[in-house]
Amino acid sequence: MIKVGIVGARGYTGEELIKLLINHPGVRLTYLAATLQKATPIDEIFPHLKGLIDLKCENFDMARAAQKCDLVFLALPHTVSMEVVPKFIKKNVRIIDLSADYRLKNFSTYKEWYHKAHKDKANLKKFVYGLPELYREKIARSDFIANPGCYPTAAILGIVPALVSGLADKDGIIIDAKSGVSGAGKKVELGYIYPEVNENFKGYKFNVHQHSPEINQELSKVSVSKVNVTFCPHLLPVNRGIYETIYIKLKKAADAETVMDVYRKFYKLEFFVRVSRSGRLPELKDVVGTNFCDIGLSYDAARSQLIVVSVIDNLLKGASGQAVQNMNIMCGFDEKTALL
């Protein structure tokens, strides 16, 4: 059993991840932190838990954290994640940051897009990419894990089966990307308020967005050559989902059947990546709620265009979801475990 405790249980991704962890047959759940005036009963933060928890949520105090636990989740807004880790680290505690902070391994990338010089860098490259379908084998021997940011999992996922088989012009990929308020997460914005989302739809940080660099380091990586998309974000009028259509110029010319079969065989294996039969599309609710992600094809062989739809819910497969994936593949259990 895995004494396991999450930093930032309040926001929406320390909920998701209490959910999951309370119905994990491996984990006892032994701490939770928060930003709160007092220790309070995580069941009066979260009522519908009332009857399955029994652990206060307290402020944060590192000693007591260390102590409690063999692994943290840390779901702590960006650029704050590098104030604990080193911390943790030094206690022989596990990680799986939910923040950007350990993500992008360029400093001044990350200097550039999140504002702030990189406190940590020494334990920077400790930490791989916690994207399953690409790195498992490097998920399981590490103890530290930098949980890929929603926008990039959709994104990745969707493109680098193109990339990989050769098929794609790695050059000119766009990305039309909507998302879910909640991926925004608890913060008290007008733009995000009720009146300001309901009934509405826009577009906000056109190739300005902080996870384009994240995209293109990754990219880039399996392209073995630089890839630098043009990523266009949205923000829906719902709670929850990411929806991402992603155009691709292929190199040359191929039947619809040959491109729908590197996407299959890419993810063969892969529980949780589905490809969608051929003429279908994939939609938010197929995934909304579970972690997966769902890639739908549509292929115009005369213009050599591949459009590729791919889908998750924000907060499971591009989120808390996605980090018990990673920590059933770190702890070795049956990486499906407390997510279906």
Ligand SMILES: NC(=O)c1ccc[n+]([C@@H]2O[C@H](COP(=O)([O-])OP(=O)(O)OC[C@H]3O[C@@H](n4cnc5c(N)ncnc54)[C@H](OP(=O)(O)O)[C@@H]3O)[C@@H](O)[C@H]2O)c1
Given for the second form:
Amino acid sequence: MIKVGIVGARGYTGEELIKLLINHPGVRLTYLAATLQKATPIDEIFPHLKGLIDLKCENFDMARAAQKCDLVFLALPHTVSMEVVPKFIKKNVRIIDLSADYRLKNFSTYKEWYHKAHKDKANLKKFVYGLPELYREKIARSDFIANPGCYPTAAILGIVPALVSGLADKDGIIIDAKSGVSGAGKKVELGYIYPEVNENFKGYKFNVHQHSPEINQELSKVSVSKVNVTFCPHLLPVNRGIYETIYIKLKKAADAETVMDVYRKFYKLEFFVRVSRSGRLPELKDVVGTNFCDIGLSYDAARSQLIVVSVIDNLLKGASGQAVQNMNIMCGFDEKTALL
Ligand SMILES: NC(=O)c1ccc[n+]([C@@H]2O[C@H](COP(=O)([O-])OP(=O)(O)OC[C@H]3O[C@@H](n4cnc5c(N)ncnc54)[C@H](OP(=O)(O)O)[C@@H]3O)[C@@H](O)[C@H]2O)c1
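Alright, leaving the form predicted on its own aside, put up the form predicted in complex with the ligand.
Okay, now the whole complex, with that chain kicking things off.
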């Protein structure tokens, strides 16, 4: 039995991690922490957990966390994770970090987009980007995972088959992305309160969203040349779910069946990525509450214009579900354990 802890257990992704991990036969939750004056039973914080778990959520204490855990999930805000990661590494605790702190491999890019200098350059290289569909073997060999961002997960999975097949023109890719409000975490900010979001729909951070460099980094890696997408995020008036409409020009003439085949073949062995049948576009309700990424295609051969729809649950395939998928791979469990 692997002893597992969650730091940031009171947040949205922390809550999802608890729900998944209490159903995992190979691990035991031994430590939950956040910022608290006094340790509090987790079923007081989340009453739906009553009768399911008997553990307190404590104020985070490094020594206690390291003593209680073989592996820790860091469900912490970015710039906070990098404060604690070096200490966990020193104590030989395996880490799955849900924040952005170990995703970008270039320090100056991190500073430019997160507005703070990276504090743990020494350990950055140790982290594997935790997208199982691209890096399963590396994840299996690693003790340290940088869990991908929610928007990047849907975008990368939606674009990679067209890029690696050589069909896509890598220039001019446009990602029109929409996210449910839980994507912003449990914060109280005017733009995220109910009357501002409900019955509304708005774009934000066009061209300046911090997930742009992560998407570009990963797409550039697979295409072995610089990719620079246009990324336009929007806020949907729903709690959870990400819907991305991705516009890709093809540089090679192809028919719709060939394009569909490229996607089907790429994900043939991937349980958590489902390519919709021809003519159907996936919807949020197909994936919310699951660890699936569903992908649908619309292709106009006359204009060589491919439109990809990629949908996920931001809190599952976009965060905690993918984190558990990564843990399963790292620890040799069946990849689907606790995720169905
Ligand atoms: N939400 C998503 O859809 C999503 C998707 C992918 C990745 N992520 C990333 O995952 C991370 C967590 O996101 P979230 O949405 O769960 O955020 P959240 O709801 O704001 O929760 C953050 C948690 O971190 C805790 N925390 C903050 N500073 C701390 C400190 N110094 N020591 C101990 N605990 C501390 C908070 O404690 P208190 O409860 O005591 O305040 C809270 O429990 C973020 O980096 C986010 O970018 C989120």
